[in-house]
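A single chain comes next, written as structure tokens; it is the form predicted on its own.
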Amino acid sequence: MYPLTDEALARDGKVLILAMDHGLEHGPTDFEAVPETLDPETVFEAATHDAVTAMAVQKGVAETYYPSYEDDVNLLAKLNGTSNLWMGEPYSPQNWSVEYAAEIGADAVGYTVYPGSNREPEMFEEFRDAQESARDHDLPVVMWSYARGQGLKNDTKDEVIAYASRIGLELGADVAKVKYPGSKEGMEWAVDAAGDTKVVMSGGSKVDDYQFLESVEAVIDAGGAGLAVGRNVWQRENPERILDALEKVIFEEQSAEDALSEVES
């Protein structure tokens, strides 16, 4: 495993990735709740918060906006992705190389894999190439490990999430981003299955403050390293407030209730 230093992707061994690859993955509708977030600079400004250890974006956004924020934001280059218009079996093509990401100044790279898809073998091979190239450039690798495909009926069952995190370990990811299985016990299994690979929770669709922070608290209590989140931060009118609370839950290991109480006061 690549050592996650404070300079690359983590802070005190914990991770809070602010993700904004949604423009490609979901389309502009994801930004309608807070229209100003359609401008990537708005989200980059949020990423300058002390709690954020890296920001995940696709190539075009990195090329265009990251140079203005390179002193304040760690760049996680999201190497692959597909549009929501795609209707085939789950697959995420690579859109830029590790070499080019390193040239732009990436501090880490990220890659989506869909275990269970009919195209799993192809994605495993592509991840292999990206992971080995990242090692050549001394860049840590985050795997978006989302079990998905025709034969999979429930992608948030405990055993499925644990399998997804284990695949991160088996294929050489330094961090595995998985969906929340719905309980602390389920996340403990995922963390144990991942060995030395750190496990972070996917932020998912926007929910209310307490529900969101409570799930993050469960992840930390289960031994998880933190969170990779998009909509539950920048779909809020005041992203700084929720980031203040996340800093308390993830890095100070406060309860969701105490963190909310402090930021509200």
The other form holds:
Amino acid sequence: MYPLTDEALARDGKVLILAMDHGLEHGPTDFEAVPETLDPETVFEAATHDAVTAMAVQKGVAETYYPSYEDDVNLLAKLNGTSNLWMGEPYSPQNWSVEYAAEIGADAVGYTVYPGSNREPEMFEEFRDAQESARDHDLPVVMWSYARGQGLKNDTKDEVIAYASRIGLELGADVAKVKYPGSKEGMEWAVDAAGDTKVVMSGGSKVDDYQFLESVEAVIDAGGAGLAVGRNVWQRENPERILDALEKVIFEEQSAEDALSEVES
Amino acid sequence: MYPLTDEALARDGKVLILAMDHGLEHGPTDFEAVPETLDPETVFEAATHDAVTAMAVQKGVAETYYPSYEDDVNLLAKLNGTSNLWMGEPYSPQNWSVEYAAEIGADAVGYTVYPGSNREPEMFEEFRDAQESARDHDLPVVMWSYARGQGLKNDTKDEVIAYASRIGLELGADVAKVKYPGSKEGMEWAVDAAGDTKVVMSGGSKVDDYQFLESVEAVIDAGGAGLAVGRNVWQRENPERILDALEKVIFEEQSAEDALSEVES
Amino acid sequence: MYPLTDEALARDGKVLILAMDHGLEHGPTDFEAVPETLDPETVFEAATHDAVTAMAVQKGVAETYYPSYEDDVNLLAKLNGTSNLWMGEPYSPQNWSVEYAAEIGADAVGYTVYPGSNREPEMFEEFRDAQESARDHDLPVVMWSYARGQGLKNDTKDEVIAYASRIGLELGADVAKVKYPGSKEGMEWAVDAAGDTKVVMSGGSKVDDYQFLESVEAVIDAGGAGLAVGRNVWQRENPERILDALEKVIFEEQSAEDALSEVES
Amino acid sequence: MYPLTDEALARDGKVLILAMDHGLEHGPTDFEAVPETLDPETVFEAATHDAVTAMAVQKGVAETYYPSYEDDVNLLAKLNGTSNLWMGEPYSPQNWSVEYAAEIGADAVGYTVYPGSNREPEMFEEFRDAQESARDHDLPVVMWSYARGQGLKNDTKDEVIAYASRIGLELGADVAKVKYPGSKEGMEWAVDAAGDTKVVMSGGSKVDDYQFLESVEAVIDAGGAGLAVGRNVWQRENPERILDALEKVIFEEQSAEDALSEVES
Amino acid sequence: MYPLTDEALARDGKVLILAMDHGLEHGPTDFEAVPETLDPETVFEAATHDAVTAMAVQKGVAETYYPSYEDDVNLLAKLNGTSNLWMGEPYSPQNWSVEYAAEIGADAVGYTVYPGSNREPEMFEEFRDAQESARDHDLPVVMWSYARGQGLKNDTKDEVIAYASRIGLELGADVAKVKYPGSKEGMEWAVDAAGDTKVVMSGGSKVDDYQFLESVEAVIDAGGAGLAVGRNVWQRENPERILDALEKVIFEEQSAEDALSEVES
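Can you switch from the form predicted on its own and show the form predicted in complex with a further copy of the same chain instead?
The next block holds the full complex; its first chain is the one shown before.
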């Protein structure tokens, strides 16, 4: 971790990444609830909200839409990804080189690894190259660290989440994005295990407002840096409202309850 | 997608690619119906029709025949391909480097990916290199995006076609070539899912004039950019006549019926 | 295909390649019938015959023996090959780089591909690099194109041979070497399918003089460019006599019968 | 082995490596006994003890914490490693390039190989590149050499340990880290087999003070260079005390008993 | 084969390679009969005997011990090798680059290939790179050519040994090291099959003096260039005596009987 590489992703040490790589990872059915989100512009518009510290997209979306938003949005280049049509042992091929991400104006890079997969070794090796290349370009690195594959029965056990965040530290990520272990205590272990690497919670599939904000509150209480969120923002009819609430929970350290009642008033 | 890279493949934003990589993909039996098409010159002659915005061939055919047509035909270098003698999980090896395609005078490059195949990850990685190298040479990129392999039962379901076109956008194609989902509605989803990436229908095996033009009409109505066609042109006794009709449907936005009656008159 | 690259392999557009890679492909038992052919010099001597337009050998044989024959023999560097001790799915590793072949003075390069093998994709990719590197060195390329592997029951069916020669054209070979399909008609299809790529018959295992020359005559009648032959020359007690006859059939377009009676007189 | 490359790791020819790559190799549960060791600073503090000749960590830990300790601690860059979530045949992917380790200020590099694994060949090849690159940067090389995988029933048999240390010599390691074979005689064979390559014992899981120091005494008596230790230091409540004792056994060649009674007094 | 590259390995066209890669290939148990041979110096001392034209060792042994012997011993850098703990299909990973071997002062390089193994193709490809790189550094190449793997029942049949030596010629080795086929006639075939590539017998496991020298005599009578020997020299109590005898058989072309009685007198 380089102290200097943090600014592109964070504000006051806190992080709110808006992610929209679901078109690749899940396919267009993910956008059916709110059909206009099929258009990346809709989501880029949401990313101009002050609360959002960076937006994560795949190469083609960045090439096509980022030029109109480069003054208002920090680009987190999501370098790898795969479709869910494919059913092999968890693995995520690299679709975007760091060099080309830098050329397009990326402010940071993101990379998925699946510790526990049969293909963990390749992913570690590919992460190595991406991470070291990012260092050459002074780009901070976010690791999507999800234990998955083979013998892993429960990938949200506390010790598995803590292991995932620790792997972020060990392999040289500046930010580790992990699943929510289900409790503040679990998150505390994950945060401590990551040392000076920041930990953010992965937003996951859409849940109701209070449940969602409460988990974010627990992350902040546990010392986490924030959130990387997709569907829980843009699958809502009014993404701005939830972003307002997230801003209060993450950056102003309000409770979920207070934040919700403020945005409802 | 780069706005600038579009001109080589399109006219007024519309696309009609004449493809003749069937000698590699299907073998010479594909040319038996109209034996003179075994000779690439016959098909290059057809490609001089005003309606055709680019012709797609493999490296050896380009090396040998393109020099005589470079003033009249735009070359779409089809970079990968395989024979149908081979029966492994869907995959398409790269037979032509972007560098050498550029050297020969290609105006654009084409690349097949099979989302859903066991070998999807490799194809994504190889597409990455081809796409980024094409950017270096200012060549637009057409992705042949066909969901195929493993557990895919019906690769023309609407959501699978929309996923295929979306992958074109996500991975950085300028044009996505997908199978016709069977209806205008299905095509609309595919077109919307691709955002600013243009979508063209894959011509498929030969059908009768009206049925063929009707599907092209639906593509245009759905907002698609046009067609990439092979057998439905050069397996016809009179390719010029069907190209005349396609010109009317694609570029003049006539109905299939009107176009047919005009060329019949 | 580049018009310029043809001269090294052909005379008046006809081709007679004398091949001696059997020490690698078949092992030394192939030389037992005429023991002195175990010594590469014996075969290089035969290659000085006027009828022979190039001699095909592996790297080590070229390094060791070609320096004494470089004024009298055109070197066709056979870049890949494997032993028959190995029993995997058909594949042929590259034993010689194009760069080093050029350095040694090769006039052309040769490469085996097995369309239909499980490993077809790798072979196509490796052929790509060899072919493009050969273009950089202005060396013509001969493809040994043999459909083989997996589900291929009869690799000398007309359509399979025509497919094999077409693959030569599609992938950028200047000459395609294919098995004899058993008839002039079969060979015509193969020649037509290859377009401007020249087609030569693969000599195969030793047969009697008339039967052998008759198949060569059929190749020439079918528009083929000639022959790549090994055992049918150097497994004969008097290779010069059969080369005399081949010269008449290939370059003077005599019938097998006439050619035989002339060399017998 | 280069005589010059030894100083970074050794004092008076003796070696005491403090290793903390357990966060990657074993996960955060390894730190539960002494929770503050989850924080790498705690272990770096321990590494400032005079007895420690180098500290071994993964890339991310070095990037983040080493800058504060570079004056007081020699950095042994542990280049490869894997998680224990993964259950394939023993293999250890490279997570850190030698070039980047050198850039960060590494004084030496470490690399795990598992002779006997199905993936032994790849590991040997990857070790080759790491070792030769380390030579280019004048960095000594420590091989973690653990026979493991497939048919290996008992990987601490004397001949297996001696084989492991010999592989260190044969492949070009300056120091071979091997498991303790259980006796001084076993260790003598391992030391002799390694020739001029230094041999250090791998600390293993935590045992009681006397048992641990006694095995270190046996290593020194057998001519070994010392120890690479992790849990047996930082899983103790008072790491300084055991480091005091290790200093006496390794550098002053005291008996385990004397060393213990001195530190207890 | 380049005539110039022969001098480093041969004297008067004869070759006696002393090999000591057994520490890697067989493990330290190979040295138990004569324990001091565990120390590479003992074997390097033996290699200073006038009869020895080169000594073959792995990288680490060369780095550590060769500097003291570079004036008296020619270094044959054995580039690949594997442990016998590993039980996969025969394969030998490359542990030493040609570039680094040259830097250390190697006079020649050696490489094992296993024709007939499932992994024959990779080994041929890797041999290609090593051989061509050796040409760039003007280093002669010795191929350890052992048919092995899969369906090979008897790898010392005459035709298999002759095939192995022929592969040395075909792929560009200057010297082929093959197993003794059991008779002078078998060896003659191997020598003839290799053309101008020199053939040396592989020493194999230790046998009695007369039996050993008799096989060497047969090799020389068959036109072979000599011997590559390990255990049959350094597993003897008095290696100098057997080297004296070998010098007589190989360089003075004495019979085994005469040589033995001379050294006994």
